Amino acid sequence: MGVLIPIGSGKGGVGKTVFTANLGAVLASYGKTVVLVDLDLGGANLHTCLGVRNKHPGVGSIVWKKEKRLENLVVPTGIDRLFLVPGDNLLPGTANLDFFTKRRIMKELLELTADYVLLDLGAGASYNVIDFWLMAPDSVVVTAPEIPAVLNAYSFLKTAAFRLLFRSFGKGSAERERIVEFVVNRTEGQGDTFLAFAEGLAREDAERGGTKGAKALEELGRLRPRVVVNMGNGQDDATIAQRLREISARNLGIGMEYISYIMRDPYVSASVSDRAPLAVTAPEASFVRGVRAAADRIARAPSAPAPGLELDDEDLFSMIEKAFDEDGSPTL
């Protein structure tokens, strides 16, 4: 597989799609072959902001079991090395995983073949979308520089230190119910960070003789989002976006990485009525040099491992899906 790119935000109107769009095809031109997916379910529109018809079966096609495979679904988006596969919202219910779809296409994702599989996941951090942003411990985030969308940036950011604190442990495990009591309990601004917390919990687990908490500690410590400011006006600006990191290193102890500052440009609505990224129509535009930016940090970072997490119940459905590809039955 190539290196996986799950692209989030804390709330919709920020641009998060359309950096998206932008990032495929800036990446595509640098001779990189990009599948773009999107992970947007229930308001997937992906396909819009690359001019490609909203005809093709996409990734509803796994969720209602009429495909087996995400790489059958790849369709050309007509730029050349980028390819695309669709969010679906010709099918009800597509927004709704349950855990076995969602770890089927965690797996598919894994093996598409690319230089580069970007993720263009929902608004938001319910967990689905959290769980598959926390697929690489360097996903992106993109923001916009207002204090509405730089504080729901944070709580995105939070949502997944929680969560990759909890997937660290097996389900019904003593450490499970300190980690949701200490997020339940805790005052924003007071006490402990997460990072401390988790050393703490560490410390616990290794004198009984575990080793899951120094897991915890370790993959926590590598989480360090890239964060993208999208839509920007100046340096008032620049000092809002400012904040996130603030804000992260305070609660969280978890650090960032800016990767573009990205001007407000007037051709951005432009080229999404006209269903074609600006990185192709106008490549010398001020949005798509900062997109540009961004692409140059991500070309030149090396691939980060994926986090070993644990999903509730994945050795039974491990075993089950073990079971089908065993006995020759169709996948489930």
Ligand SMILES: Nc1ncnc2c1ncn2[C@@H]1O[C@H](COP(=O)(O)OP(=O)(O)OP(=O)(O)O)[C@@H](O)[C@H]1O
Second form
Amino acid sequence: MGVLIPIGSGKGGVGKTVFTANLGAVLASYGKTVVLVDLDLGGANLHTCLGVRNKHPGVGSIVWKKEKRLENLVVPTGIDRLFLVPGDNLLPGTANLDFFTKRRIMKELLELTADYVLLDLGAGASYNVIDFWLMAPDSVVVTAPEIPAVLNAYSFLKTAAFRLLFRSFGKGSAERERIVEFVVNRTEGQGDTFLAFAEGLAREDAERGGTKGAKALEELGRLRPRVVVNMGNGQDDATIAQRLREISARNLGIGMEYISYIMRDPYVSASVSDRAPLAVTAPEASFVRGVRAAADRIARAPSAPAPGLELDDEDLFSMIEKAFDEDGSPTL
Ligand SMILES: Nc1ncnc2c1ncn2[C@@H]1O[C@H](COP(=O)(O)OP(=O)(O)OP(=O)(O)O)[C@@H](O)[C@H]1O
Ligand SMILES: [Mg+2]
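Can you swap the form predicted on its own for the form predicted in complex with this ligand?
Starting with the chain above, the whole complex follows.
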């Protein structure tokens, strides 16, 4: 198994797919074998950035049980050492994957043979997307520097933190119920932060002789998202990126690593009609320089073990919806 790098974003259209394609091309140019997996089911378009024709069976074949092995879906991209597992647009989207299929895809991802396996996830923080994103403690979040995109990046991280905490305890546990209760009753800006809540939960668990709370805090402490700021404009971007770092540290206890700042670059949209990544057609473009900065950091980093989390079919969000329904409050 190679190094797994899931790539997500709170907001759509911030450049995850072009970033993934180009990061793959750069890592491949460093002599690494890279498999890109299009997990944006329902909105799969990674193949277009690579100039691969949309005629190969993709991840949908696993979903429809036509194919068991993800490795049988790997196709060449025309770029040395860079391979693709296409997505499928006939699927209703990653958000709708059932638990067994998700677990099967996760297992298959871990069995792909490559130096790097990059996952292009769908936008947003649906719990299936978050579960793929949580497969590594140092997954990538792409954001644009504008306030709405950064707020979405923050809520993506917050959802991931809650999901990690939730998955640290067993199905049907009292702790999971407490987490739901906390989310339902909390008004933003009031009461405990997520971090204080998680610490309280761990303390109570320890008093009862449990170890899952302490383990959850340890996993939270190991989360170190790699943030890419894409479509930069220069001026005030650093201030807003700094704000994201501060509120994530204070409220969630999550530290992050900014691995690249990429400028808005008119060559990027032009490259889509080239049907080849800019890293191949214009290696000196400013976009590619930014991607290379990220690739260099990734190539230097030691690989981190995946979080040891429980995986089952219990879903925080539907439990929250249920709690709202029972209250007679409006459904989320
Ligand atoms: N640095 C950049 N400069 C200019 N244009 C960019 C840059 N990065 C991405 N784009 C353009 O932004 C658009 C969205 O990019 P992309 O499809 O990669 O985003 P995405 O996050 O994958 O979107 P989705 O959430 O829909 O999957 C594309 O037209 C792409 O060419
Ligand atoms: Mg995309």
